[in-house]
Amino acid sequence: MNAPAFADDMQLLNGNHAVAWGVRLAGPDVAPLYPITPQTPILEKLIEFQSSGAFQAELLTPESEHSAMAAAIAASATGARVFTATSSQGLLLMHELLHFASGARTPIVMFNVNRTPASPWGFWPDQIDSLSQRDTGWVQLYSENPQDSLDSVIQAFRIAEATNLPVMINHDAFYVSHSVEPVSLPSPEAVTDFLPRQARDIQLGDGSGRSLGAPIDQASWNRTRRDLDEAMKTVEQFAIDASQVWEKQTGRASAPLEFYRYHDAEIVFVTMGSMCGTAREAIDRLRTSGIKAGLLKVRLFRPLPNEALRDALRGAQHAIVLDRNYSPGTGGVLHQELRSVLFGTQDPPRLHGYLAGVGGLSVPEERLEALATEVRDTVPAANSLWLE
């Protein structure tokens, strides 16, 4: 049965189903997936699409997440467009092969639903599962809502295939993955124009003279890291280009850094993921009371857009970093990254780090509103403080 045609359709979708729609539109050739809460609805929706004839990818369900990533690497290395998805313990099980994927320069797109890792056992939104993979050589994007997730999936394929790097997109469990919002579905023709099939210069095949994972000497291995570094340096501009083209086609921007009521902000909230929506509500309330607050949304976390962050924070008096993660011994990951980025800069903002919503705790807008008034007379701490 053929799927019904649609163009610029608006539907009520939860975040995971929005991801599945983005994958369907992007048209991967191979999709190895293993189910895990709360990612499973992505797989279920893709199976539904495939059963109706609307999704033509080779959909594989191997025995583990480790095997799913192994299959993704093998397929991508031969030139296939590849998608996979996971969450929490599944992502941690993949860890060994995440290094392999980036070292092999396979442009896999993976969606990770941010969830608390064990122990103790939990299913709640927390970004430490993906942030603990930040040194594996994967590009990392963080989305705020279902529409952002759909748009990010489509853009991720463009970035991955332009750079020969794997891309991981992340959204918060339940707050985004299972929350229903209106989502605009672009036409298949618009996505095809945005994601043209192009010959890859790094892939296996007859006459390529390439191998995958062969032992090499020290100098050759060193060269692979240098090549990886050069590719990472191009990601930010490719992400900007993808956002600009996408905005022309859809009217929606998805830049590496995004801003809300920012032009004259004296107090800036800096965060990633669904916390951005709460911050927007708090900012509107603060503006009503006469406090010039704004939002700096970090959408591209790896590679971190260092210069753009320095420029964006120049002129702000206070920056409140909200981390839905906890790195033992250092505190909030984004807070520590920004401390490094701003070190040595002239007149940096006073940087206040807070562990906010760790383990999925709800952070009401009223608490952020009160926090903005509290930090004006607070000496910033070296490590992130727990938000009470």
Second form
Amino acid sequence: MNAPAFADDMQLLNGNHAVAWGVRLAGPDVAPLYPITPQTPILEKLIEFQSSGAFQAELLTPESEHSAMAAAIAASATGARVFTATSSQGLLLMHELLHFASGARTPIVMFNVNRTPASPWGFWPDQIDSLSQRDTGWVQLYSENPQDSLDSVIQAFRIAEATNLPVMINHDAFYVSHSVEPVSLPSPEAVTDFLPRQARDIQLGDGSGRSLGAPIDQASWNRTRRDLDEAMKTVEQFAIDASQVWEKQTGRASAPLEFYRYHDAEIVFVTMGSMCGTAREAIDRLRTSGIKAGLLKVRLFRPLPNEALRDALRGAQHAIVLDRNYSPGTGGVLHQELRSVLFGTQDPPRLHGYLAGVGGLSVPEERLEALATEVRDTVPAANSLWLE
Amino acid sequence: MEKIEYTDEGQFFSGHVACAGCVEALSMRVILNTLGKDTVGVVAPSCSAVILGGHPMSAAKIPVLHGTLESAAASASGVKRALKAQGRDDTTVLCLAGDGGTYDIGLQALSSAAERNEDILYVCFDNEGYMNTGGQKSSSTPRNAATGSTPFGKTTRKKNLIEILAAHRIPYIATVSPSHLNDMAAKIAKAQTIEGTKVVIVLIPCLPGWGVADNDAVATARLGVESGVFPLFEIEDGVRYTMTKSDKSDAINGYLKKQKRYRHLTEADRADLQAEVDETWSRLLAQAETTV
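Condition change, the form predicted on its own to the form predicted in complex with its partner chain:
Next comes the full complex, this chain leading.
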């Protein structure tokens, strides 16, 4: 893909600093932050912004990610716009509170830098940290590059506040978090227009005296999950609306699903995060050789856009799912999800699941190019295969 | 007999679900009424959470966040910062937690809030064990006390949380007892005027957990204070100790005899406990005198 021309509104930013710029522009009231490699540049940049007076949030630096999320939930329930960021072990430490945040309907925005979980220790790009949180009730977005990360942060606040659901945006360790690219910065006015301060449901301290989270009976608990389900069902449309409005303001769309050379594609790559960039390069090579290849980028993973995925995959002959994650006993998480999506549809594409780049291994575009040829004469395995 | 002087502002309702005779409910009534209506609460899973009752009812007039067990102080920090960001810095943020949520699983978050000197009032209802789950030991359980998980008596000392907190040099720490309600109200009122992290530990003799008669919790708490098992005092800025009562009766036997959790004690066990109380008391008096 051609690098964008360097315009006046651009800065050279790595992925994490692009996130910090997005947060600065969105203007949260409270930001509890705990450092962890490779998230730390987000924290450092925000503190630098605050020190210079450009960013006015109440910053808390508690002793753990668990307390950071506890403070985030409480602050959000009290009516504040809240941001936090983490990675890997930190996200996993928060697990209990991730359920709590969605149950309490707190529209927190969190950025997670995808990193291998221990043991053994590693600091490499791998998405199993966030994918293993898929049942916690958080909206999940996956970003491909620094610009995508900045745009996603701003859009995430809009989606969160429209649905009273917490939103987690993810980008890959180092491949995105520490890679420097030209990033277009929207004007503060454009962001204020996009993210107006609207009256929203404040669960704590709204003057009514009502409490939040007190024990309830079975039927009432059940109803909270039905309400959550209804809210989840609205996310995709809010994400589409956010993308369309953002596109009008900035010229950049970032829809729940994105496509590259897809219209007539017979062999499609389906993946998330930085792997999309590699797939784009491979697709260009394949197209040069006359092979009709395309990319389906899954940006919104929770809630998964089931119908849109079915529509998108109708007509493709082969779908190659590239999972930079490994769920032991299952295989690739996206592969599993897409099998569920396609089950029962007429003439689905042959779905080939590959565990590609697990643990941060580099996946060269040449390997993907070869893979597209290999799968044409292959009956897909039931399980995900390790990409050799 | 001392007349109870606090004013009931209607901040704690009847119909709560405490055990009959529970002095934690009594203490909550005094604390909530002393703090008044411009207060937001954070309650850790504990007897307090149960006492307040199930949704949509609440025995507290103030809004309460029912948070997770290990994060009461972190949650309270979040509430306070959010209120500050929205121009409501005058509102008091109150934590109510048990000793399990304070001495054990919540200590990390409390230590961090104290280190940041967050402007919160943290009240620990100390019934010396996990009484809400049926009476298991916590690190607040004293030596020799029998619990569900220490059926022959705990072999180690009660954790000295107060000294740990004092080492954080937070502006205010106090101990209070439901046997001395005016003192409780006065210390809570004082804490409310101080900016920063305030921690108040309330002795709560637990009727079923300690094996105390339903009508005997106040008397048990009083014996705890008078025998020096649970001294009443304040620590300001972690260094200035003030004894609320600077004398104690000689024996802890009367206190121990009120409680079934100590009925297996031998004379030697009782002597050991007495020696422990005497030693702690002397150290405390020495600290208070040094301060003066």
